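The chain below stands alone and is given as structure tokens, in the form predicted alone.
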Amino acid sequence: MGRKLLLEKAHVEGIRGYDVYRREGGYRSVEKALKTMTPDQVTEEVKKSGLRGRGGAGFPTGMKWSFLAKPEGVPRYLVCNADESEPGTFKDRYLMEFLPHLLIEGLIVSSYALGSKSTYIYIRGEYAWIPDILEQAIEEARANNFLGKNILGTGFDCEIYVHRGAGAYICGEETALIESLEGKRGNPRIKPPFPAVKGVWDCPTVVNNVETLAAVVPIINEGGEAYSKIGVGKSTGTKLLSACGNINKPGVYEIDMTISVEEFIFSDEYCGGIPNGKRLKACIPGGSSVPILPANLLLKTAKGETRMMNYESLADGGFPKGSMMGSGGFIVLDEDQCVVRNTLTLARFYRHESCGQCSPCREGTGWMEKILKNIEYGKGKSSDIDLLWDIQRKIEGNTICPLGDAAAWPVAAAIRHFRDEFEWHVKNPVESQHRNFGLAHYADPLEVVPA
């Protein structure tokens, strides 16, 4: 069984008060990097970690952070981003309701790394009872002079204030999410300048999201180097992964980077395998924005080698062949799912949330929920694919922010790995109407063609 590093305590009874939380280990990070260590000393251990952000890009926290202009008289400010609203990912909702000391406790120590004497916690409004648990944990922090003024009289100051959201995907984004936390309409904002060097109230502004900042905590407390010998390679330290659709147990579970994709779906330790014997038919293994993949290609990678849950191996093949590990958004579909019906569901999502700032996704998102709701409900045409294809590849890459990406990356990866399931959703409308095109030869083993 893997180690747990941020959810090992998660089942002890009342962790989610300051008491336990403390009589179980809690703040020792924060007593350790304000009294022994300077800023960038405990930056120094988050680049030694190896830790990579969690929120879906991946890219390494400790450089980041360096990033983060230092001007003189000009305050700084650390933004946790809690507006997970990347469809299939739950795993941050889980780490503030049951861990919610852990969160603010990371959320002590970045700032004290960045400088940050107030700190933003950015949250989702669909989360709706989620902000009384954190000002509770704020409070108890305070009361116990872990936050506030002269913090364990180490002379930094630190407030965390908690700020909802209205419910919109595109604050997921950094700059839109900055611009909502102002008071504006959350449009994302063209880069450069980048947070870094102008972010929140034209500050240098780092956001990192909530189980990047829980994970801050053990790698102050066991050093940076001891967790980069958790994992592999580049993917260090642990991943919470939020599995969910035809599966035996869906639910959050902490892995070490180090256990392949069959395993995890199939062990009793993690997903327990698929429903009522039924084969599997594809997963999307990053949350709903990364390219879905047949079973044939999740299991093993183009090359004929078996596909572990990280990083590297997950992205082996390219958008070709491979896929994302995302936020760790994990969505198994099983042989009866639809895949142009599940295509079509993510379209519309996406078309609901697009801001609507560039053409292309503003125009883009909906032309392509139109043309999958037509193929879906049997009035398609066979031009309607390369359309499709044609649109999704007019978007990827021509707008202000990812959203784009997100909207055409699942289209694309569909149309590419399941193109024959859409030729007879068109050759058969009305058939398909009543079932559904099955596992066909999605699960056969692939030809391995020697490099």
The other form holds:
Amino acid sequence: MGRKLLLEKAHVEGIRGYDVYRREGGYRSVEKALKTMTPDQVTEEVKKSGLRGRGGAGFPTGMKWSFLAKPEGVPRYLVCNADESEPGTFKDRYLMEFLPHLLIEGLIVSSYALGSKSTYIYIRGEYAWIPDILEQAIEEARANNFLGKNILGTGFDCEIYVHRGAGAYICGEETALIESLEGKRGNPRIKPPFPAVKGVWDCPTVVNNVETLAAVVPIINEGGEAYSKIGVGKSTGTKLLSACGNINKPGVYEIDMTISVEEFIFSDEYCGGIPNGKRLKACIPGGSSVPILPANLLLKTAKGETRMMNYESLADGGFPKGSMMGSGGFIVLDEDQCVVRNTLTLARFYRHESCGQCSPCREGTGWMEKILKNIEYGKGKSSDIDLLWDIQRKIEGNTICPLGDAAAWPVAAAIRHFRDEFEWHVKNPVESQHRNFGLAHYADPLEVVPA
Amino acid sequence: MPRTAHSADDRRDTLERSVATDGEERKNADNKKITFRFMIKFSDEKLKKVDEIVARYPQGKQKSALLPVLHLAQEEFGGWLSAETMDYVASLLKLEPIEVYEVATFYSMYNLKPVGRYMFEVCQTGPCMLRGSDQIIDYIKQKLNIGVGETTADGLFTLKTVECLGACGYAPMMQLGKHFREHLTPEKVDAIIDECRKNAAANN
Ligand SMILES: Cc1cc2nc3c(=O)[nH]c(=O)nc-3n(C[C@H](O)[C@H](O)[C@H](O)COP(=O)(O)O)c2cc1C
Ligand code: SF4
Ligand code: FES
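Okay, that is the form predicted alone; can I get the form predicted in complex with its partner chain now?
What follows is the entire complex, opening with the chain shown before.
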């Protein structure tokens, strides 16, 4: 059983309310940070912890905080990214829904470290009932002097506001999020200037993911050093994974990054194996943007080592033979799933979500969807597969924001690993309408774990 | 409608005049005094809510309140944003109407056309597809006898497909108003439709 730092208390009755949360040791990190540490010391602890951003890119959080510009007389802002829209990802929702005070606690400590007196939570509009939960937690924290003016008599003032988006995946990208917070369309900005210098309302801004900010609580409570010892190498601490697709126990799990991918999928503590005794075909381990891997490359790296659930091991082999931890959205496909159809739904997603500013992304995502639709519905040509490959190559690296890359990678990986399946679709336009390609040789024979 | 602008001065004039606040008096082209009235208006309680939202942002940054106020307006004025509703929001936040239109057209949650009283927004992205969302969409189509994007003749139901809503582990799922309905099966869909019909009958 791995160590739990975030979800340990998630099942305590009444933990959503202040009283129980406090009784279970909540808000200790605020007392410790505000009363016994300087803001820079808090940042220093976060640096020592080795915490990496949990929103997808995995950038070291302490380093990001130390880049924040601090010109005299200009306000600075912390913005919590709760836009969570990457297909396969629903961990932030879980945290906010069941442990709202943990996020608020992390936000207060982080606001103190960064000098943010008005901190915003940008939450995706579809999570329409969660702002009420967060606002209630904020009210309770204020009533107990953990928010508002002169917090705990330390002279630090801070308010937290919830800002609801209105349906746009792109607003998870930090500069689009800032535009949206300013009441505009979510068009990403060209960087530089980076938000750390010129963010919301042209002021220095840090944007961090919900889980990242919640992780600041155990870091301050236990110390950065102790936190850094959990996990392996540069994958320190614990990570929330949201598991979905063809598994027996979909849900949100906290792992300490020392378990293998195989254990994560098949052990009863986590996903509990694949329903109906079916075999594993493929998996997208870190949200829809990261490369899909066939079973053989998923469980073992190209070097034949056991693939572990951590940043380094998942990325081992680079894009040709590895994938990424990404946002922790773990999507499992069983032997009866069609990779072409799956890729089509993802291409449609990115076409729908492209903000339209850059032509490679706006046009390319449309073309990819169209070609994939043809292949899926038995109207594809052999040359379409190469055309698809070509289009994704022309998007990647040629756009303002990484959504273009995120749209290109799933298509590239699907063709790279499952080309036979695309070809089979093209050559068998009729049969492919009522039967799936199956497993072929993508997976090494696996022992079937009884459901 | 603002009149056509002929000179730079005129244009500035039109721009400034393009949104009036409710109750504002102005002269029309014939130099007669007219009072601007919006046909729609928030209640005093909702106006207080608008002030509260504006106060979350720094002075002079009331544009930041646009997304939340549009949500409020959509809830209040029939589940969609008409041109008049958007103009009203522009006047409240002292924005140009175009600043509101361009935002309303960008975000998928703002409806620019009337929708049924109950909107079934079924997720169809990869993880939901793996768990049978296509079959659920087909079932709803057949049950309500409408296609995606259509509304039933009685105006009760609209079916819409949407992209990942962050409930992939509880698939197949849909959004119905403020909440998610998860682990959908044909039986559950039947029950939801019944529930909506009963609600509608009770609240008429
Ligand atoms: C298209 C796109 C969508 C993104 N969506 C999210 C999101 O929903 N949540 C999130 O935390 N980060 C998202 N990110 C990453 C953010 O830009 C940013 O890196 C992150 O919020 C930083 O927080 P972290 O360092 O704590 O991970 C997205 C990035 C891109 C390019
Ligand atoms: S890459 Fe796509 S989403 Fe990003 S700015 Fe360009 S068009 Fe918009
Ligand atoms: S794919 Fe449907 S909720 Fe995520």
